[in-house]
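One chain is shown next in structure tokens, namely the form predicted on its own.
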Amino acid sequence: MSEIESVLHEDRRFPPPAEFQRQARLSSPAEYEALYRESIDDPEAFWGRVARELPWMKPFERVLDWSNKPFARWFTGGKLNASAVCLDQHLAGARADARAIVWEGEPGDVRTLTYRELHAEVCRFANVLKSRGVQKGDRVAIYMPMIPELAMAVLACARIGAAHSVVFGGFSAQALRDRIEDGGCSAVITADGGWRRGSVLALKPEVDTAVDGIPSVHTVLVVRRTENEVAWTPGRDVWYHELAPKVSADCPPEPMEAEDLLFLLYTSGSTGKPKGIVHTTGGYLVGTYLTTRYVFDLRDDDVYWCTADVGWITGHSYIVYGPLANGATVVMYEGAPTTPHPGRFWELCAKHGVTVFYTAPTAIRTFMRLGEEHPAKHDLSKLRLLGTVGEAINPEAWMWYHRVIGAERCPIVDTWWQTETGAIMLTPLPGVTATKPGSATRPFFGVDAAILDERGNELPANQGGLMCIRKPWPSMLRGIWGDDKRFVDTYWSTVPGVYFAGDGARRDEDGYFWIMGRVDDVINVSGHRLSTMEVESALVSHPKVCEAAVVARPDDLTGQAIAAFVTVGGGVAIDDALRSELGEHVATEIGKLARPKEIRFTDALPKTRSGKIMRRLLRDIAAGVETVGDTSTIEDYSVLAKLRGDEA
């Protein structure tokens, strides 16, 4: 399973550019060499030193106890509240006033929020929650637009002491009832609705359903902020405005011990019910905080974009908590990247002054297939940062975004990491890092990376395999809620003792990591394991090409055969000249063994909400089987219904 075929050749640096190198947090490879080698030789005086920049109401004891593996505990005998951090720190002084949110929504309405203001108002939503008997050590379920109310709840939560578990609010009723009956959950947060695509979509109908029947849940708090009418349950349903002007505005923080449940956070994998992944406050807070820190080299003039919604983990660390705990300005937007127009992204990067904006390679392929007019109508000269996280990037997609959005001058962090790190893992530095195309190049401080066998023996440069993590670090999960052998049988035992949650990767000979996609989607063909994120890579290198996936189906010959279903540009011609131009392409790209078998063209990919490509259902339309599993992720059912009538 562990030995993975890499065929791909990308050998284009790009080192830092020299006028962001003068001015970055870290610009000496000396420098990150020595605090990586100190956060990996002894971790407990690196963190311990990162950790007590934070203000803490009790100092912590010890570090890190790995007595009980792989149970982690971190700054034990330490308390902190995560509201607190993100908020009352800035109080003393300039940074009170200075912008904390800047949120637009989807029709066009701004609002801004001071850390001041927006402290007053997680409070007030504090409030609201006590008085309707919410108290520390409950699980509230969170299903919400990407309006500002969202960031006050998930922090009002944490300020009370009580563990939020959002759902991202484009799930079914049943995804969300399923994650509120697991969590055991007293509360749900909601609105009427938000704006997508230029519609409203409604979210309390989804509430009332998920939440029929479940003794548990006594109220449902909602926000107001589309006014479509809602059915009502007396007793149980509030409104949040007619509840916040009653209650102060002045909430002390809950003390909270560094290991106590911050947040649940459910993602599901291909069979079986979804996870729910336990972080706790401490751990948490030091890792976002620091990688926010350094990887994105904040400074207080920054106006921070990541267009992640808050359902998914990108959108706690890298929206919410990280940010937040540096004091940095962060936009948040409501509504789809290209409504109303396909320049929107574009358009509010040159509105609202972003300076750093951090985005997922399934966008990026998106307004590469768009067109470079588009970004081209906006005034892009403020960003000087950019980065990509959820999925491994392909080479070209990467060109693209340096050369058209930032102009060959801004460096690009191509992240990795997961909803279990709870933080990034692996990244360039942008004032140190030179990177490549397609490689998110360096572990973390305090991230052991390793690329091993099942047996656990490290395995040669260019060599694929098992993307693992042999040592704890801070902000990783402390378990799956209510399943500790599921969680060690899911991430500690492949290789034993060691943490590894399915990815693919391979080290080249400048120590840089390159993701080659999960193990599970890696194709045999003729015994040669070959990695789908590289021959879609391939796929995607040609001029003709937007996106694609690579899927395995049977083969009577070869075992398994290479399966690609591909979009291409509009007006390009699809016929089966075009089939045996791009096979001939992949051949000449990485080789003959990588040729699809077989291509479908499509409109579209099936894709989670969060961007993600869902191989999986590929993998059983290219078989021609019955699809199993969860598809409660899906963003699109009408693209899998296309795609099953497809007989191209």
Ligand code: 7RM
The other form holds:
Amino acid sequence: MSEIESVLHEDRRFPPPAEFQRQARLSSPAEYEALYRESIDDPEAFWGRVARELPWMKPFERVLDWSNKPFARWFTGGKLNASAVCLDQHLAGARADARAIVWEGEPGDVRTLTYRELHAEVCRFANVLKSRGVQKGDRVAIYMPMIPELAMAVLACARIGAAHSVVFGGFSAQALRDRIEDGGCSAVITADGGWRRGSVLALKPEVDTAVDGIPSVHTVLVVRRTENEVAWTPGRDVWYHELAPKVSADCPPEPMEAEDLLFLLYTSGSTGKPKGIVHTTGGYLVGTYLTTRYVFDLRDDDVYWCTADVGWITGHSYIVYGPLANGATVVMYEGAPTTPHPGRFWELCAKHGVTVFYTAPTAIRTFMRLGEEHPAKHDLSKLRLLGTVGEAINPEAWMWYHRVIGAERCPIVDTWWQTETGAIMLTPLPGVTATKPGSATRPFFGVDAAILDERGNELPANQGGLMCIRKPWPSMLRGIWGDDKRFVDTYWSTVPGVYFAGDGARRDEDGYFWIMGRVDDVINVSGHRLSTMEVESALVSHPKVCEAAVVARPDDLTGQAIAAFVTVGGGVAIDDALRSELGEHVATEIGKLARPKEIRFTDALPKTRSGKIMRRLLRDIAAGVETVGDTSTIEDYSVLAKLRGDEA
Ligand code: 7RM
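Other form of same protein, the form predicted together with this ligand, not the form predicted on its own:
Up next: the whole complex, starting with the chain shown before.
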């Protein structure tokens, strides 16, 4: 059942470039091995030492309490405040006047905040929340564009001990409402709107619909950004810019227990209602602090840009908490990657002197399709390290990223992790690990990763199975909000007592991990269990293909058959000849077994804004049934409508 056949073969290897290695935080394989060994053999010594690098208000008594498995407790007895870790600790020395956030709006407006300035703004924001009666222990929903106030709102909640629940600004009113209700939020922080693809995306009307009739919400705090007209409910709605001047810029951080709730972040399950993933304070900060430091090799003169939205876990961990806990200079951008021109990202890299750049494979494939001439117009010579996250990167996109963006000089860190893991779990360490295109390589410190079958047996090299973690780690989820049973059933029951991530993967003969996608997406053709991701990777290796999504469709003969949804480059003729050419290509790359039974051409694939293909929807379309599941996370509903129209 759990075994998945792997058909992807990749032999290229890229050792860390000597130039990079010379100045890396970690460059000796022996030192890395010793640290990794210690982190697995004596995790309490390892994590205790790391945790003591953070500024605690009261030292912790115990590193890990795993007695109530799978409900972990880390750093018990300790007190700290996440906003103080990110801000106050940097005010004593030279970092105080270093840039914390370099922000650019889509229209090109720029704002820079030093650590000292960001600290003052966050204190003020926190006092505004207090003035509205928001208290320690409350939950606050945040529904905002990518403006500095989003980071401030997050940190202001943390400062007063209220948990934030950030809902991505592209979600519908209904999705927002479900999350506000499930979390029992008492306030919502939003903006009039944000800039996206050259126009104003209004947010306030969505909030008005979302909170209508929800008694728990006493305040809607609105930041002014786009100056569009907004409807107003007196008593409930307040402008941030009217309250901010009335409060003090002094707000002492609330001492929080290590295991106090820091935030909820909702992730859509394969069926049913979204899960509120629970993250607590101490362990989450320790995990994001250490991974940021070693994976991105950050130093004081770096300019670091993670292109994710703060509405996703990647934005929480690698725009806000991890980088700021390290005192980094973080670039934040409001708009779309290709507005107003296809080279916008590269223009931003050149303009702000970005040295470390972290993005998603879906963005890389978009840039690949747009052509090399766009990055070529901008000076990318300051870049020294590249990263990817969100899905497996196909080797072609990896090679393009390496050659065109990294000029063959920058290591690429392919980082595998989840909302649930809080921090990066599988990753190269850029000064140590030789990379292989398409592999997230090896476990980070303290991560006891293994490929298991359902009985908990470790599978031999290169056999696909369940991607599991056998030991607790500090930034792990502490549960699903209000649903302990679902937490245990979803993550700890497939392999009893072990964390199962929901992904299929294999580990090669060098101990490198290759993620094969969600196990729910595995296709069973005549008894062979194939990974959708590998068939997709074969399809996109054809020069005419831009993107591909592969799903299972019921089939009388083979049980399941492969249906492929494909987008092709401009000017490519779509006809049966192309269909057979692509079928032939997959048959050559993988084998006849993997040749899609059906290929549909489409302009775009249904995706979440974090770039994940919504295969569940495609499965329904391929099978000819109406989609009933949760579609609240889809980025562009018109894509779905078009695909359905195709069907009729
Ligand atoms: C960080 C994030 C998690 C799921 C995960 C995988 C997939 C993420 C990679 C990847 C292959 C990667 N959190 N995934 N990163 N697959 N290689 N480097 O994306 O909760 O939104 O998604 O994303 O399936 O389980 S998430």
